[in-house]
Amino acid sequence: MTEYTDRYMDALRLKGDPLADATVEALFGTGEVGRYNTLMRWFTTSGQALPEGLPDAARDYLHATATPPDWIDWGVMEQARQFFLDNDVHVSTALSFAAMPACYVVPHVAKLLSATHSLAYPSRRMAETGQFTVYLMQPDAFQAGGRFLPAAQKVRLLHASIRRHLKEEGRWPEPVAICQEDMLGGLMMFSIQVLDALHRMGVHITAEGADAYYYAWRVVGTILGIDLGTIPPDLPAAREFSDRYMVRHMGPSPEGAHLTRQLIDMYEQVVPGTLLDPIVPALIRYLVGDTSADWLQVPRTRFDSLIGLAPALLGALEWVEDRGPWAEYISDRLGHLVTMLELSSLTRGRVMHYAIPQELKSDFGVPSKNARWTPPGPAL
């Protein structure tokens, strides 16, 4: 069994992602990126053809990414998708109020965040996370027609231009941004992470569809560019990498703030009338713990000694779903209709492409060389 140990864990953040990172290079070096951006609009399902003039960079890393991995275990992953449909929306509340803050507890995450996002829309984050998660999940993800392994694809290629640019601009202080740790953190942080949500939330778990759940992000993670021979290989490790890898970098930042700020106001803004609005900051406060909550400046509200009744509502709704089939039929579409009505609000309506951006934020520290060109103001 891997020791987790600070030297493997250093060694982690020296390595990126070689054949998406190459692929990149490749598309920057040719002057390509916005013909492949373009082109890859349209590019959406599995089984498509690729788009003609798509620079052969990305057409050669497309082709060697556009199966999944041969040792997939079927039968776990149609389990995993169960598992999801019978808890979507509590699994989805524990991405937006745990997972997401658990990003920002930790400062160089949150700093990157910060950089590679759009202040003028923060929902743009929990969109993409979650549209990703819902393509995971439908019945035909890996099948001819699903939008699971283009957009994984999109996503990858994303990560690689982020560590280019911050590379390229010499402002980040470590040697490789979105490093293996950091990548195999998030995996972390989207699996038992939400697990550990649902548990505290008294969402009822078996053990198998917590492994299974677990199985399929290991299967994500793969899909993503993680080296599969270090990541976690069931629950027990995958805690213990969790554990170790937020130990070593968890903390305060301006940055984590600032993105639990817009967190907080985004679905204040999502949810109708303002009566609610402190369940939102409660429910943060309940998931991640007060000491995460109070580095990140979650403010205290008249509902946090009110978020502990969550389990004994969760337990009455179950209750209600053991009634028989129909009852849990009508309850699993009345979940999945919030799910995709929760999306939508995030989304806009519109689909998360996943491009490859051309340049990152200036206002966080990381300026672009190519900066766009406006007219000089009229002479006096």
The other form holds:
Amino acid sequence: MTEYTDRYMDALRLKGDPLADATVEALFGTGEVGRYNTLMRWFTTSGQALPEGLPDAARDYLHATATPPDWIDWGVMEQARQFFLDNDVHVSTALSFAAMPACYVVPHVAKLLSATHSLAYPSRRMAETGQFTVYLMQPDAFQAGGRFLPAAQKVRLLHASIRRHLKEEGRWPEPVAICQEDMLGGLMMFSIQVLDALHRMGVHITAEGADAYYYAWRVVGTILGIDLGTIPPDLPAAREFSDRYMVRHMGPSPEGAHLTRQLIDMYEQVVPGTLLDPIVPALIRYLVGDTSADWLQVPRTRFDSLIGLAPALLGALEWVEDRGPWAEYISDRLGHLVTMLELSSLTRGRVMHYAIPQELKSDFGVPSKNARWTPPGPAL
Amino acid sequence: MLCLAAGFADVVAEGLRGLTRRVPGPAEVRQELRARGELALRRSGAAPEAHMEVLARRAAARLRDG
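With the form predicted alone already on screen, would you show the form predicted together with its partner chain?
In what comes next, the whole complex appears, and the chain from above leads the way.
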């Protein structure tokens, strides 16, 4: 087993994603990014013919990445899909309230997320991640007509373009932004750390389910340009890498606190009324623990001590599910409905396009709620 | 007969006195309920520490030690 020493991890910080980086370099070199974005808007499903007039570099890249890796065990992928179907609400909750704060508690990741334009609008970012996961878990995700691979192809170029922008503008203190170590770190947040959160929420998961869920994310990692040889092969190795990565980098940052505030605000707006608003910060605090929550300036609320009861409530729900197929069916449908509502309230019915940004917004301050426009005072 | 009646009355009165002595006031009821509630919450809500908390403490130590 690979030992995840500081030296090993430091070496990963120097590597980007050569294939996507070269593609983006060529697109910017020939000034064809605009054309790529316009044409790719309508390219959304696998097997669809590539649009006419696509720049050569993009065409070559899209051909090279059009098929899933040949080592995929489709039986395990089906298990992963079942796992996601069974736990969709829980997984979405863990992604929002554990995986996102985990990104924010790594200061350089928080800075990176702050520095990129679309992240000024967290709902868009969440919608993109959410839709990406939903695409992944469709039965036909990798077949002709599936939406996952084209989305992944675009996300990979999006990452490469951010890498290039930050380097060009000299805004990144390290040689490579979104390096292999950070991509692996992100993969850990969406995989093993989501499983950690499910465990903490008291969701019953089987060992096979957990393994399959992790396997699916290994596939995703490869498709998104992570070197397969460096992806931890199983959950024990992932535990090792994830812990090492977090301890190396975790800490407070103004950007992390700012993004967390946005995340909380966004969910408070999604949940109708104000009575349940404090649940969101309480859940984040419960999932990430007090030290991280304090670093992220998650407010303390009156729900903090009550949220510990959540596992008991979930246990009660599962007890109901075990009463019979009808109860399970109804509960699953309700869960699916909640996930869809949660997602559609973010995407507002849009298909997310993962376009390559032509430039990074130089001022990435987000207008605060107080900065509302008010009419000029009376002139007379 | 009179003595019997008086004795009976005395027993009842004694019982009532004892009963009223044992009935707690609203403040005590509240205190008792709150204490029981806290115990119940601690019992059912006692989750182990978040995994992330353990890591954060190690990271904090690492930050302190430079």
